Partner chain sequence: MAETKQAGPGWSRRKVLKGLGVGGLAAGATIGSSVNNFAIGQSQRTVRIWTTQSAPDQVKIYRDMISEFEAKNPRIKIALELVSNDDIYPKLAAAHAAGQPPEICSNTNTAVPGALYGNKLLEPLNDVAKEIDFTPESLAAFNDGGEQFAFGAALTVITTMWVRTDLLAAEGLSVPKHWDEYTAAIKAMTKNGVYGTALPYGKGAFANRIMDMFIRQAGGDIVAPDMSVVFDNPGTHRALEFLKEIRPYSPPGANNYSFGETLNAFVTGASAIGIYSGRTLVNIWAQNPGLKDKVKAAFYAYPRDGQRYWCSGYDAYFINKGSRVNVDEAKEFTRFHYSPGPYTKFVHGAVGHNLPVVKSVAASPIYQDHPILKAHQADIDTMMAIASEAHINIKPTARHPFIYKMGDIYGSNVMAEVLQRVVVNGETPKAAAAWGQDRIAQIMKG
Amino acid sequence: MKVATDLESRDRRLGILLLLPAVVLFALLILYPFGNSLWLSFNRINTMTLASSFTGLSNYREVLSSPEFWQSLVTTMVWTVGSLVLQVGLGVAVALMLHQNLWFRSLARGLILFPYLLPMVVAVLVWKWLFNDLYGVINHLLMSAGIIAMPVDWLGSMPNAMIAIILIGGWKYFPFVVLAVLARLQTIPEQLYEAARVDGASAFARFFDITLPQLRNVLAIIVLLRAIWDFKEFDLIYMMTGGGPVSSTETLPLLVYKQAFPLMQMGKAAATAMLMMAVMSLFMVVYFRARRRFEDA
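Present the coordinates for that one chain in the form predicted in complex with its partner chain.
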């Protein structure tokens, strides 16, 4: 009896010992930064000098009572939803196309990754030139075709600036959707389609009754991941518009940056970041609940 107890105790100790590295890593990589950010958000801190004073919840009160935060939240939602819809729509369509027997299919599958692999700074420079008011190809083509009489200001007026960044976001990230959807498409048993054809199902019926349900799980993961990534997108928007014109494309990450560095309000920036995280967590909870209900049904 005693031997068994000793053994259990030793096993428990070994278990704890084996778990320890993961716990330490978790504490270092997640808990410390989180705790530190939370602490920063309760202080008024000058970014440059790091001079600070404890102010309790006043940063949160200031942020939540400022129209800037709510406007940025709406802007972030518009950008995230717009970009996500485009990525998923384009990604699924292209994946379905690349799943067919096409000439140069392998080459096309490789090339489709190009936007995703291109460094963001290069992609932004290319698009900025395409959108350039004086020498951009887009204005030139539209003017040559007689669609517009004068060059359009793509990045300095609304809603053009938002449309432009959504288009670029969709173009840049749709290959990720293609990759994931294509992988799933290749595992759908061909017999399902053969049986449907025998039953006289049309192409649309086959897509909605077989393909889409089979893609449901992978699409759910894609939507979740891309929504998180798009929600906190910084570099593309910062380099394309800098949040302008005025603050029309200033999403929450850009607001956090503006508060932390140009305005030197590190505490306020931390409070905004914590609120941003809370919004993201809320979305995730809603998403998982909806998914569970959907699966149960």
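Next up, the form predicted on its own, please; the one we just looked at was the form predicted in complex with its partner chain.
Since only the chain itself is given, any partners or molecules it might have are not part of what comes next.
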């Protein structure tokens, strides 16, 4: 009995020892930055001397009373929803196509990863060239087809700029949806489709009665992850439009950057970041509650 107790105690200590590096990394990479940002949000920082003075909730009051914050929040929601709808719709459609028995399926499955693996800087440079209002290929093709008579300023006017970044975001990230959906499609029993064909079910009926219910859980996870990632997207929008024209594509991450660096308002930037995290946390709570209610039904 004593030997068994000693073995359990040794295993417990070994388990704690093995978890210790992960705990230390979590504290250094997550807890410390979060705690420091939270502390900054309650202080006003002199960026020249790094001296701080406690101001309580004044940073939060200034941010919440600023029309710029609410406009950036609306812009962030428009970008997130638009990009997410395009990613999921295009990703599911391409995954269904690649799941068919096509002769070029292996090659297509490899090439479909190209946008996702392409470095963001390279992708942005290519798309800025395509959308250029003077020598861009998109304007040239549209004018050659007679769709437009004059070049369109895609990145310098609204709503063209928002449409452009949503299209680029959908193109850049839809391969993630393709991979996740395709992996789930390959696990659906073929007997379900064979039975549906015997009963005379059409292709649309098979999709809505078999495929879509089987994809429900994986699509829920995809929507959650992509919504969080798109909500905090910075580099694509910053390099494409810089938040312009004026501030019509300025999302919350760009607002945090502007407050922290060009304006040197570290306290307000930290407060905006905390509010941004609160919004994402609210989305996650709503998602998990809805999913639990759906599973219990």
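Residue numbers count along the first chain shown, from 1. Take the two forms, find the largest set of C-alpha atoms that superpose within 1.5 Å, and that set is the rigid core. What you are looking at is a predicted structure, and each value in this text was computed from that prediction instead of being measured.
For Met264, a C-alpha deviation below 2 angstroms is recorded between the two forms after rigid-core alignment. A displacement of 2 angstroms or greater separates the C-alpha positions of Phe26 between the two forms, with the rigid core held in common. With the core held fixed, Leu17 shows a CA shift of 2 Å or greater between the two forms.
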